[in-house]
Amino acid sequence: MSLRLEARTDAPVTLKLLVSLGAGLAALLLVAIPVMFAGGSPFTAYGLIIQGAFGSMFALSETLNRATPLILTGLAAAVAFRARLWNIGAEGQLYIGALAAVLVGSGLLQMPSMLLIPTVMIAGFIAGGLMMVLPALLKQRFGADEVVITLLLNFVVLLFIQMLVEGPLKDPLSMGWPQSVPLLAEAKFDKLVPRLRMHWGLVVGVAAAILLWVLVRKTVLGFEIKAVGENRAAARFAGIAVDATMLKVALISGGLAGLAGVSEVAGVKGYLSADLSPGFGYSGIVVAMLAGLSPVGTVFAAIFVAAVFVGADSMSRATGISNYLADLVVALSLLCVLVGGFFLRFRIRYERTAAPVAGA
């Protein structure tokens, strides 16, 4: 007997439901294994984390809250894998899209909310875009590799906003403390509930994954991204424009990625700091894996990743297991949905071999 992979030409919906059911499960399981080792009892792990995720107000609130700048960094990485773009700097990208923010919304224009507001927000997304564009041309014109480029670009745009910080954008008035001039009240995001964190910016990245399922899903473009991302060669042969949609989508990507940087300062923080993201960047990649590249999925996905680093914390305050559970949580999630995602797209064929045949 021997096993043979072959290709699934398209798998039911309840297919993948039962895989995304399986994978979480497994998840759960594998999990128990280095909780249990640490003394605690899975079912009470798990229990303290769903209350310290979801239990009251003030819990959703900073489950959402956190997931605000996930859903965005998510969508980033969602719409450049499509196009198989990767890219593996909204970190940075993130950054210089809360620097645009800052430098837009902190005195350079004076006008009411609902005009300062957007500026800031198109200032942002456009800093964003012209980071990820970048790597991009770079890739066109010289074959250059944006895995590498979009990597390294986030630590020279940290360093690079440390060096703002401590210097030309200081703040006189933070008793030396390395941050930036605030922003204008008229720029930041209004809280969606009274005496939460729980702002306006949450509202963004839902609209931003309902805007970017219409474009994936109804607009020529959206075609284009998906045949550019299933084979280069033959889109080109199609008519299709290979470069600009590949410029288009990095623009797009790094925009979104740049959107979660002015989420967090005018929603957030209301100045920059070079702790403004502890890796909301990287995380973003995590969530738009488990979510399958779904734009909506992607709101799902990064509610249930939120969810996890908020709950773990709560969970490891009252049983002293370390919240680093929550990393493990998460990476092994996204193990089990990449194996699930491996039997969704092939089947395991099992085939007898013929009995030699004597004196043959």
The other form holds:
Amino acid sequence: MSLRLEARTDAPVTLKLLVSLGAGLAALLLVAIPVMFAGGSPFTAYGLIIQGAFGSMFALSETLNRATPLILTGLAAAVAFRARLWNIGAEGQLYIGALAAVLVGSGLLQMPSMLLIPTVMIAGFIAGGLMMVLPALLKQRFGADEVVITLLLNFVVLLFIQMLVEGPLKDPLSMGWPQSVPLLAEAKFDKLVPRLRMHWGLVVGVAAAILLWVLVRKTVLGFEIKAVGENRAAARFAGIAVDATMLKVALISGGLAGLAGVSEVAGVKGYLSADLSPGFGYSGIVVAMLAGLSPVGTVFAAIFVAAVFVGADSMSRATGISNYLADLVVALSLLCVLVGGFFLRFRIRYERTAAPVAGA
Amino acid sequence: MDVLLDIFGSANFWAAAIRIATPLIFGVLGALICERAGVLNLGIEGIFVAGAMAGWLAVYLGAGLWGGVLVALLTGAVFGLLHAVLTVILGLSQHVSGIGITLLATSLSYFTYRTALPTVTSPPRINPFQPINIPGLSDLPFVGPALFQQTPLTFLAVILVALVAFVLYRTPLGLAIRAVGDNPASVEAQGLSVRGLRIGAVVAGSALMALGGAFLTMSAFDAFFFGMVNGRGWICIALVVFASWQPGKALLGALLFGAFDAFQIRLQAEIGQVVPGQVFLMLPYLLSIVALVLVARRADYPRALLQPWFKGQRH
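We have the form predicted on its own; now please give the form predicted in complex with the partner chain.
Expanding to the full complex; the earlier chain stays at the top.
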């Protein structure tokens, strides 16, 4: 008997779903080891995480609040990865989007909410998008690797933001804290439920997921993205304008990450500071992979990752186990889903045959 | 001009440049070995953190300094093995696996640190490596303090550059590693194991990366801090391209980088807050990007980089 790998041409949706769920479960099982190492009971810890993430209206609101930027950065990664454009720079694009929101929405334009909010969102989208178009152009013109460039740009952007909020953009009324002037009240997102932190950014995120689903499934651009992602040379041979498609993907990807920044500024903080994002850009990569790059799946994956973070914080307060456990779950989920991807790509066949043919 | 003369004329400056370059030398060498074999390892940033934490913790718990170095090496090797299993055996995306390793290694290190030392507020210190005196050389005027009053890990880094260059270009093993990153089919045709060579290279390279982290906690500083690696790993990934995958140029790149960093710190101290500090901190990243764009056209990428290989596959 021998094991043979056979490439799948297409994986059914149910299998994709099973692999994502299996990966999440496998990650939770693996995390039991460090929990026991830290002297806790995994079952108690998981119970507290779930309770902390979903156990009350307040907990649920916190989870959805945390999921909001992750939906947008997850979509940013998903659309780029579909075209095999490796955007690792969502973190920087998020900050640039937030910066644009503050520049436009803190007094430059005086308009009613109905106009100002869309204006701020468009500004953030374009700013974040251009932040990704630049590395995409560098890749096309000079062959410069977009992974390293987008990664390095994250550091440049964060330092640039620090410089601004400690200097020209610093709020004189912030009592010395390095934070920008606040957004106008007209530019801020309303809360979805009074006294709870979740806000309209969540609706923006879900709407973006649906729009992206329509885009990749129902439009010519969606077909082109798929073709370019699967085989660039074949796409070019088939007459698809590969470079133009990649630039559009870059604009959409960076734009979505920029929107995540707008959402955090307009929905949560109200101002820009260098600690706006605790790594939403990087977590977005995990979210997209967990979702199998599916736009609608991204919403659920973002809620899962957000629940792990919010739940682990509350678990940590109750048990004293370090809340870095949340990062561990997220990292292990990514690796497990990656292994799961192997099963999506290959079917394992058992064969009752003689030794494989030499040279096969 | 006097300011510049003061800076470049001081032995102290050159000593600092070499000190700052040391972790980068380990990191670039490690990344270079992985990539020469055809595997990009974006786990480097996390492996730096893991090496820094593991080496430091081992010494804090009573191991000797060289025991700590060994622990760091092994930690790096384990993460390298994980990356190799995912990318070489299963043939999964090297980009995503690398990011996953970075997230895992970083969070596991922070979690372990918090769990091992739940109550401390200020990081506990160890006795780090001290500069060694090489009789004769260390006492030379200017050159002595600049080049030879360094800790053992710095000398090890420079020796490793020569060793890696020797292995890569002068031994059958090096030839096989270079071939496996360029044309795996030819390696298989010779009856060598493509997978074995790649796994070996990723494990060895990742072990070296961890030494870069260990240098931070056991030689440059005497404690472990959250966020202390601060992008050094990513810089190494850029430096490998800059160095065109050659150990000698990697050493040069790391030293240039170290010199630049040491220079900006001193210049800032001299001319004060004329320019915001962040501008100087941004420059290394911007320079890396510019360097990447400039060399990208003529960059001689290992041709099989990022391409998984399955036995019996033909190109």
